[in-house]
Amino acid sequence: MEASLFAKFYNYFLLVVKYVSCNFKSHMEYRGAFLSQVIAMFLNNSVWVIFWVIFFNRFPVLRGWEIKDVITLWAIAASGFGIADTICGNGLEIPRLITRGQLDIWMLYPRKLLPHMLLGRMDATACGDALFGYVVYIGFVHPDILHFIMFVALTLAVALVFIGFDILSGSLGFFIGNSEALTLELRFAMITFSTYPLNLFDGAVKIILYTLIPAGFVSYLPIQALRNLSLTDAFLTLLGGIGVILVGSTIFHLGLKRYESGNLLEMRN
């Protein structure tokens, strides 16, 4: 059994390697765009940084929260969704696919439809993404190597956070016909409270940020994991991206029933 289970996770392992290999390929082949999207998102977020840097100039505590800190919570948002967008781009699509029935497609793969539909697209731009987290959170906080393995392995666990969020916002698609104004508002959300400390929120709000828009599990918990080399918090973070995933593909599955095949003849290599 636990043998079966591990050749299944490698399977798939390999299956995720060989998507990202192809699709970067591809993206290579029009290396110029590739690169002036890597670099474009890379520089708006720099904006953003240098933002807070003036703001804790003059302020230099926000709520208990420190340049450190706001700087570690960016780096984490922006390398976790990009890793998400770069490995699992389609999810970015799924309202998309829903409501022009392109999902089709996808159905003539031997394995399951979601993981295939999800790798099957690299964003150019959360390469950018990506890449600005890692360089700012070792050019800015210079970590020691136990807090670098700790924010490479809680990147990896946000990441899922915001792979189920895609997969959760873009299968309404299917309850509610054509979702693609409503997902992308829902993404806009979970993306702004990512990037602000939760300790700004009270209440009901913070009720909220970890259940409709899971953003606690970006903006909290790994930076309280990064704080005191938390191990129970870098776990509870875990546990928020694979429930995340569980929730979105559980509601992605229940939706696939409401599904209506398109006209669209399509073939892909």
Second form
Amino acid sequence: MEASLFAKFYNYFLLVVKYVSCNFKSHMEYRGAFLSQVIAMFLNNSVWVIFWVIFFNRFPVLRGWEIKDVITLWAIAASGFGIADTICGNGLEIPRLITRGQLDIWMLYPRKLLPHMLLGRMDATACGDALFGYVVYIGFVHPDILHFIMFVALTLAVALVFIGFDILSGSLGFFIGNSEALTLELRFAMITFSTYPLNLFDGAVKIILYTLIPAGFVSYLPIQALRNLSLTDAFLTLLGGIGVILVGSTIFHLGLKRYESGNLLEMRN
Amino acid sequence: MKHNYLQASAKYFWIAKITMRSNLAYFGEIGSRFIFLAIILYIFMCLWRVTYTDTGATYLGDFTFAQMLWYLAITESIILSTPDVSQKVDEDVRKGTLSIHLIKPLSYPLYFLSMTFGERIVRFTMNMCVGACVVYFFVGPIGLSLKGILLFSLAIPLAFILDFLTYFTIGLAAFWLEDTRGLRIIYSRIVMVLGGMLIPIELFPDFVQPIIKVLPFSQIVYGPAKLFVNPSSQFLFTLLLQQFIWVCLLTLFMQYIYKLALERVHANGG
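Form predicted alone done, so how does the form predicted in complex with its partner chain look?
Every component of the complex follows; first up is the chain already shown.
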């Protein structure tokens, strides 16, 4: 039993590697466009880093947070988000796939629908995000090897949070019809709240940031874990990521029962 | 002669008016913008509330807490109203539709200016209404006066023209570059940072402030927003003068690039 579980896991791991490699190669067919999107995202994120540099130059400490902490926060959020949508780029497309009846295509494969469908696309801008996070962390924070290993692990845990949230927010389409606009707003809220120190907010908002919009698993716990090299906080981040994935996939499978196929003839792209 | 000028400007006025009306048709978009601005402004409110409380200051860079929030609502409204001029010009160049525009009795840059102006006025007004509602809810009113609004209305058109001139010139770069997206992003991000969209220029390091204040970016975002929250005839005069100088310089530059670009237009067939 254990061996078969391991074999299954290994099999899915190979599938992930194969999909990432194929998606990357297909982006490389349009090298110029891919690179320009990566650079664009890099520049876009740099604006925020510049903002924080200017801000902390004027106000060196913000509720116990220093410039290094905020840069770390940006690095973790950007690379976590980047890894999530580089590997599982179709997570961003769930509402559209539901509305247009395009889940049909993914149902034809002898694989579990959700993980297989998520792997089907790579978001080019997300590669820029992932790269940005690592470059900024190494360039600004100059971590030692222990911090760097912890950072890598945390970005993977944060990626789970983002993948889970993509599934969760995207699955709204099963229940309310065309949810593209609402999903976009929720994702925007998640990303925005993830890039500001959690202790700026108080009361009910903090509760929301650990439940409905789980940005607390991005903007607080990982930073605490890195600051104190705390395995407990790192473990809580991972637990948060797994929790969001579980909730997301439960909602997805509940919603799937309400899914109606379309009669539109479409090719997988 | 005078009659001809009037007739010519009437054409562009009508183009602007038609674009305004067609943009008003997308009034429903206001709903999604409301959530977007509400989240951004809520986060800014938390950030600046903590900053004002921790520093114990009533004024930061000439702004009270409420003024800071109103300032940010205006800067966000200006940035979010930017139309995709360079993308449209880029497409016209690539697809060859530019040659169709050239045979019409219209100036291509002026046609685009009037169209952009009409679109931007509507988008900016919508954003501002939404932003004002959100900020009013969060921090209440600031001492707005008719004079302030009037001064602001004088500065905003030149700010839009300045922004247009740069975006239009970037679009024309499609004659030489494979992809103008990169230039577009670089410019828009420079406007965000050096324009003072996220933080007023008074809070930048002291040594860079004089330089940033004379650059065109701050006259697109920071100048009008500051005028709105802190109206002053003296500031308006300086701002209008700087805007006027930059409009003249960028118009000359755009015309030069446009002339060079037209030399590269090749039209075949009918």
